[in-house]
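Here you get one chain, nothing else, as structure tokens; it is the form predicted alone.
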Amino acid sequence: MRRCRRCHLPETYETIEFDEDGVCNICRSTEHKKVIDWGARKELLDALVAKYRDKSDYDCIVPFSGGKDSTFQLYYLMKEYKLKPLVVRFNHGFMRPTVRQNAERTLKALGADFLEFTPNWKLVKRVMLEAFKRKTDFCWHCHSGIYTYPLQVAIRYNVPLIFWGEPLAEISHYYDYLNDEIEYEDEAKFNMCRNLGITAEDMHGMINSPEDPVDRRDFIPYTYPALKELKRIQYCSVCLGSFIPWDYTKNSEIIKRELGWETDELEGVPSEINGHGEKIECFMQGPRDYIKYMKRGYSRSTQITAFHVRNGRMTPEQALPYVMNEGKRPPSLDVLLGYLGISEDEFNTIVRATEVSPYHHDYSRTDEAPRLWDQDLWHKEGGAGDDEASRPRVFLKVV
């Protein structure tokens, strides 16, 4: 497969393109936001808290996993602008230990309201397999919901003023810094890149049947608000990462710095590249990545040290041999099938059928990732260890 010259991102990465020196519009684009105006760019971001302070119950909601940059977001809305915020969290359901405490930490530091809001687990499943099935994207109901319910909440709240993180310019060509344009939420953005091109008025039809049939109510959390209920609280959704330059690795050190914030194992990544938590909130993102790799030819491992090279802490030999090693069979991928309630060779069939050309997985290949400490509490079903011995125990961390 060709690569990036720099940065070894492959010809299958969604949205990539090669200039005449091999190198890809990730990098460009990347190369690009160290001469965007920041000061000019942060009194905006004043400007627009102080339209918007003190206009309601609360300044601004901040939707919030608990990973490093829900994290730093509210971090520094608070500590920079002394705002107000709603935290709000759509709980996938695959929520790790550590991410847990974190959060709680960081909500007792820094004094917020928080809410939580965790969605029918039967039907989680159902779409689970569905979205899989059409898309090879198992988290269809993860990546609507987190983008859905915080804008649900900010009606029912009347808050306008909704804050996201780091900004998609970081990790595709679907928006690029180049432009020099502040980067939205809004739901244009929102069928492109967040819910597989399937909105839950279309998930609800597809898995409704009379002999299974579907409470329509239970795809309100994942439902878009209408445009006229946004319009009607002047809404104004954005990414704090179009208003301060956004270094994952940076924002991870301070809140590891001012609260406590620590850091986990990421199944079927090296630890020593990804020491700023990259993906630790959610435990299955071993199979997800795994999948991307069946697909694609690369994974996590890729992605992470084209961060370092782009932002000058890896050089591109560094990186190689970290690209080349991953693709690893994660341990995780039982307890996904437990919940999927297929077989092994049910789920290769399925991500076969969409692989990127020229990549051709080998389903040869039996090399296995390490198991991750918290693996065995873990919820599991299906034959997948959901039995005496997979009940929660206490396990020591090591990272």
Second form
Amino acid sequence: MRRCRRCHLPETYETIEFDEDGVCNICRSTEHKKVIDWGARKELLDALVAKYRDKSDYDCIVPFSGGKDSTFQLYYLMKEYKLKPLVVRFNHGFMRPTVRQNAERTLKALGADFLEFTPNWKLVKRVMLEAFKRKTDFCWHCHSGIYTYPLQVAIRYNVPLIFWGEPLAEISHYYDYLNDEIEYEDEAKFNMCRNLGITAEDMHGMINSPEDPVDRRDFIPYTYPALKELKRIQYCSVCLGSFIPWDYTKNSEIIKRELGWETDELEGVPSEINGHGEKIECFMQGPRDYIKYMKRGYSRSTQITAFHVRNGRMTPEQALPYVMNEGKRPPSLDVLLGYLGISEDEFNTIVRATEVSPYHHDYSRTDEAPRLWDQDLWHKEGGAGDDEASRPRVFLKVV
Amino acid sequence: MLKRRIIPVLLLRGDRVVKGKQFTDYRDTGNPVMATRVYNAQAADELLFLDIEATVTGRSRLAEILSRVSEEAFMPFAVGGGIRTKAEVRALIAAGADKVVITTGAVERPEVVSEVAETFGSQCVIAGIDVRREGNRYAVYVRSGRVRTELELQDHVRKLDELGAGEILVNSIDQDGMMGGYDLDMLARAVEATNKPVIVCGGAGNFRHLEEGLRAGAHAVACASLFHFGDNNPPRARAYLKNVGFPVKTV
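Now show me the form predicted in complex with its partner chain, since the one above was the form predicted alone.
Everything in the complex follows now, all chains and molecules, and the chain you saw is the first one.
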């Protein structure tokens, strides 16, 4: 596979393009990040905050998982601007213990009101299977819900300002820093690259049947609010990373120091490259990254080292061994198969059909990633991933 | 150099969009208005709406759904299904369509192609051809693939060209929904028979198939299953085609 000669992202990475020097558009976009007038952007942010402060029961909504980005968002807005946020979490059902503890610690330390919403699990399982069969991405409920639900809360509480975190320009080329624009989280962006191209209206019709009817109302949490409702509250839904330079490593250092935020193992990724704690909030991240590897021939280690290379914290040479040594089967795949109610052969057949050219996966590979310390604590179905013999005696995390 | 286009195809059945295999075995793929909103956000080059029940049942929801679709679509879009007269085309254009696709009508009432081309211009008429392979020839089918005609592909392409069609949409019933790649032989024959732009349809399952279609002479690649049943979208497809050297729209 052709790879960016700088960050090693391969040609199967979504929206990647290479220039005549063999450098990818995401690297080029990040170069531009360095020359943006961040002082001017900060002034824009000052003005935005001043415009919305004290106008409602809350100054803003902060969508929050408890992961590194949303924790930094919340910390920054409360420390830098003394904002009073309503913190909203859409719980995708796969929250890991460390992130739960992190969230509790953060909310207590900062002193913020917190709303958590957990959707109907039976529906979640059905849409997981449907989205997986159609798109080989079982996370439709999360991709949709984390973006729609906080906006519904914004409307209900009449809070127009919504702060998201990392800019998409860091991770893909749907948006880039070269545009020199503020990134809005609006319905167009949601439909372009968040919801797999499947809206709640689409999904309801896909799984609703006379034999197994689905209540339309179960899809309300996943439905993007009508524009007229959003306009009524004069919504402003923006990425904080458009106003201040987003640096995963630095942000993590700050929340660790100031809030006691802890990182965790990430399945299939060597801990020494993930000190900043990327993707540790979801225990289905391992299967997600594994599917990506099976389809596209790269996985999370490559993405993480690509950030480090772009930010000058690693050389391309230092990154290469990690890029070359990933794609191991995650033990948590058994847990996913239990939720989906399918065998690994069926799983492989579905993934195989969506392989992205020119990558070709070797299905005879059997190497397995180390089992995560908390796997035995997760909810399981169908007896999957619950092997008594491999279950550790001590269930508490040894710190 | 003329930009190459990627055209998502939406098959309308009742109030929903569907996708099948070989013109049968249809699965629900969404709501037409929301699907348009999604493709609009993804800056698709064009959209193709085909009402697959129109010529079979004689009823069409096209105009009704079109009026809601056109509120969402900022990209050009073409519509087809049961079109036989200039008056119908006028109504569809008034409802927001930029082009029409005439397939069965072009066989059963060929003059409709020239009537529409003369009134609204050739650029407004996409002549559709659905074919099945029969040994070393391609037979033209009508009525959503249900009725075989005696027409042969290349003769039919030439005739539609002469009638004034602006583009030819050639669709393989055999490959439809199979995601194994376009019928490149079919495409080559169509391209050979006309100087008009040819849109190839039926069988694209991955981006390499799109590349093959363009290399074989298609001006535009139409696809449905590719986007419905795979982790793909128009921006990703454009990036792929750009990397292999084709001029595509920059968003």
